[in-house]
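In structure tokens, one chain follows: the form predicted on its own.
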Amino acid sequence: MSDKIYRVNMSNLSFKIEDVPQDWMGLGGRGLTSTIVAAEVDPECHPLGPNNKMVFAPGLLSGTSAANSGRNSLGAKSPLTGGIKESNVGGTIAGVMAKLGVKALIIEGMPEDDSTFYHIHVTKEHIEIERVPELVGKDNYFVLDSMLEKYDKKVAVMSIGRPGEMKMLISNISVKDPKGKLRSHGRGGLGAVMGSKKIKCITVDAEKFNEASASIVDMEKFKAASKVFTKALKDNPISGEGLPAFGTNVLVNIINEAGGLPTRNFRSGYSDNAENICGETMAENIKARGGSTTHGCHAGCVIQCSQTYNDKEGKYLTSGFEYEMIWAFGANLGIRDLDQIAKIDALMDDLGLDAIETGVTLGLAVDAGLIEFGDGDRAYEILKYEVSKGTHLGRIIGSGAGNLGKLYGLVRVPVVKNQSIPAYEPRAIKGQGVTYVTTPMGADHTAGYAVATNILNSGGHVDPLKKEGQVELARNLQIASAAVDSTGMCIFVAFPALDEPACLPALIDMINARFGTTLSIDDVMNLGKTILKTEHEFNLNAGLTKHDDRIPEFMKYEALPPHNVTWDFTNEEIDAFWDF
């Protein structure tokens, strides 16, 4: 079965199924979405207008038995950053799309009649587009339950909540996971793009799931490489032990001890609240309450860093309770009760909100006098009764940290390219800071995870407090990440890939076995370079310049406790990132 491009035109509610252009044949995931966005989207278009496009694409290994290959990429012009965006997610969507032969799903245009929303249903070589007024004004779990009732348990579902309908910049796109809960295309305000196209939900029908499979040219070679790759993931102390035991939240204590945990709107790198919200405390709660400390966000995951978190009565509260969410509301906003953060997490899943953008915005809202540090009840109320209903306050919070800062005349605004800085302080983990300012995605920790080498000593060690070697580190990691994001692999394969010599060759062997190619490590790294340069060129044509590759000014003159460090890179040192 050959892969196809599925294309939906929302302007006339039509679809086409096309052959894959030769130039796109060797691409998947981020490599494909960024290539299509760069080729078909006018960089100067309004991201919420008719000329922006949404491109969904599974990775090159998605749909196969390769461990941790179930990530799906979404590309578009971001309404938050004004530049190109790729956001990838676990869940069930990537595997189903790959097995049905959907190389990419491209959605373009917007309906002239904007009085309602639509449901797009993708099946084998067919797409249905129907009005769904009954889903308007509903949130993600209502939509998910409706789709599962309408079809069957194997239908992959992507949807937006009310903030996405209102085109808020903190809105995301939620994706059904294997347990029927939600994951997110979280960053860049892409829920607003889906809302602008009047799409409430997208389903991909798995009716032919058992008949179809991602084709593999050399199965024996694939199996042999897959065995080596899986062993590398399981043997690594981070991907094989730390993450399965405590989830991504294992990082709270590690980053806090390193002095890099942004606290109280980036005023310190150390939080006295860490013990209340750390992964060890979370794991104790989960075990005592009958939850689950491990499960995968997509089929085939062997790291299993996700979990099910119950309340004190043993009833389900939330899942996929990640480090960034717990940091944003625990350390940065100062909420000391992990259960209260979990309750907010569940609400945000239902509404479809980016945990990082929302949490940083609320942390900044303290400086605006809208909330106090540690006031979890107020945070919950703002999201449930203001953001969800689009009140004036809800719209302000829903516009993200950068816009809130402008509206209130604030100076300490932790954003790069208008996107909130994630859970690693750039002054204390300088390699991560270089990634924040140079990636075309806006402040994004996954674009080049320098924490691995700065803090966790994967692939060597570069002193996080000194600037020497950080630009080179961030460049190499971003190139590698762009390539890995094209395979459908999750970010955490980076740990064994950096430390275990057999891991990365095994990953490339699986790609070669699947497609009958003879790619080398250099070929894959060159792919990463091409992707980065394509994305950078799009941003330049969209009007972004090197002056957007800058850290917030307050981080240059405000020393960060406990190490009392500032951002000390010159502009010339940062601009040298692109010398490759």
The other form holds:
Amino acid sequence: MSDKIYRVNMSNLSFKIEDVPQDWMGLGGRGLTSTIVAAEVDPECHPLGPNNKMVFAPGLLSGTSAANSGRNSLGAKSPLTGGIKESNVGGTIAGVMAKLGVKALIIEGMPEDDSTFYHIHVTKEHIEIERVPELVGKDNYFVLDSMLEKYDKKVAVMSIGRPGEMKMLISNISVKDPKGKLRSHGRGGLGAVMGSKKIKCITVDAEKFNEASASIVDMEKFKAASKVFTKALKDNPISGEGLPAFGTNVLVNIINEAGGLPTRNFRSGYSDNAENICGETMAENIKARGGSTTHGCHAGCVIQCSQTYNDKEGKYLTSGFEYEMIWAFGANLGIRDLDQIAKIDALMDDLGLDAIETGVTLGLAVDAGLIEFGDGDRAYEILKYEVSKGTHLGRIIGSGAGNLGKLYGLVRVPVVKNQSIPAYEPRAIKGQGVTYVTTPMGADHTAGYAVATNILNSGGHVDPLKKEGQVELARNLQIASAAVDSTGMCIFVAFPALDEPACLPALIDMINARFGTTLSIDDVMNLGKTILKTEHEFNLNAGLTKHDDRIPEFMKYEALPPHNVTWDFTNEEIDAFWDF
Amino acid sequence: MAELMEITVKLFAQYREGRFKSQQRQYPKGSTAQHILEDVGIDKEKLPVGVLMVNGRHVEEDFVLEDGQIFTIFPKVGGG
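One more: the block was the form predicted on its own; return the form predicted together with the partner chain.
Below, the chain from earlier opens the complete complex, with every other chain and molecule after it.
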């Protein structure tokens, strides 16, 4: 069965199923979404207007039995950054689309009649587009439950809550996970793009394809490579032990001890709140209260870094309770009660809000006088009663950190390309800072995770407080990440890949076995380079310049405790990133 | 008897199991990171050491500590 491009035009509510053009055959995930966005979206278009497109694409290995291959990419022009965006998610969508033979789902246009929202249901060779007035004004779990009533329980579901309907820049697209909870196509305000196209939810039929696998040319070779790959993931102390035991939140303590945990709106790199919110405390709570420290965000995950988190009475509070969320509300906004952060996390899943953008915006809202550090009750109320309803205050918070900073005349505004900086201080983890300023995505930790080598001693060690070697490190990691994001692999395969020689060749062998190709490591790295350059060129054509590849100015003159470091790169040093 | 120094030793992740989170401990002057690892019973065979820091700066096992420093010990951890 050959894969197809599924294309929906919301302007006239029609669809087409197309053959895959030759040039796109060898692409998947981010490689495909960025290629299609660059080819078909006018870089100067308004991201919330009729000429932006949403491109969903499973990775090259999604839908196969390869471990950790269930990641999906979504590409579009971002209304938050004004540049290209690739957002990567777990959940069940990638596997289901790949098994159905959907190489990419492209959604273009927007309805002239914007009085209601639509539901798009993708089945084999057919797409239904119907009005769903009954879902308007509802949030993600209501939509998810409605879809599970209507279809087989394995149906893949993506939806937006009220903030997405209102085209808020802190809104995500929520994606059903294997346990019926939610993951997010996060960052860049992509929920707003879906809202602008008047799409409330997208479902993909899994009923007839439950047991099928995406096609594989050489099954024997695939199985052999898959075995080596899975073993590398399981034997690695990070992916095999640390992540399953403590989750991504294990990072709170190590980043804090290194003086790189952004605290009270990026005033310090050290928080006295770490012990209350860290992964060790979270794991203790889970043990004492029931719940589970291991949960895979997608089928076939052998790392199982996610979790189910209960309250003191043993009642379910949230799942997918990740480091970035806990940092943003714990260290940066100063909430000391992990359970209160969990309650906010569950609310944000339901509303479809981006953990990083929302948390950083609320941290900045302290400086604007709208909330106080540590006031979890107020943070919850603002999201539940202001943001969800689109009150004036809700709209201000909903517009993200960069815009809030402008409205209130603030200077300490931690954004790059108008997108909030995540949970690693660029002044104290300089390699990560280089990724923030250079990636075409706006401040994004997943684009090139230099924390691995600056702090975690994965792939060697480069001193986090010094400039030497950081630009090269960030470049190499961004190239590798762009390639990995095209395979459908979870980015955490990077930990074994950085330290275990058998891991990366096995990954490439699986791709070759699936498609009957003879790609080498160099070919795959070249793919990463091409993707980065394609994205960069889109941004330049969208009006971004090298002057947007810059850290917020306050980081150049405010020394960050405890190491009292500033951002000290010259513009020339940063611009040299693109010399490849 | 050798002169003693005060070191705050902090343990994280699996290293806390059956041990402690943070303790003030006394060591002979001139003690190395390796000496303290052995003293608190870190078995590198069982669970490899990931990161050692003194006062928030990465160090190697042969690093010689000084009085009043904070020594943190992590197994291999990652996330993101």
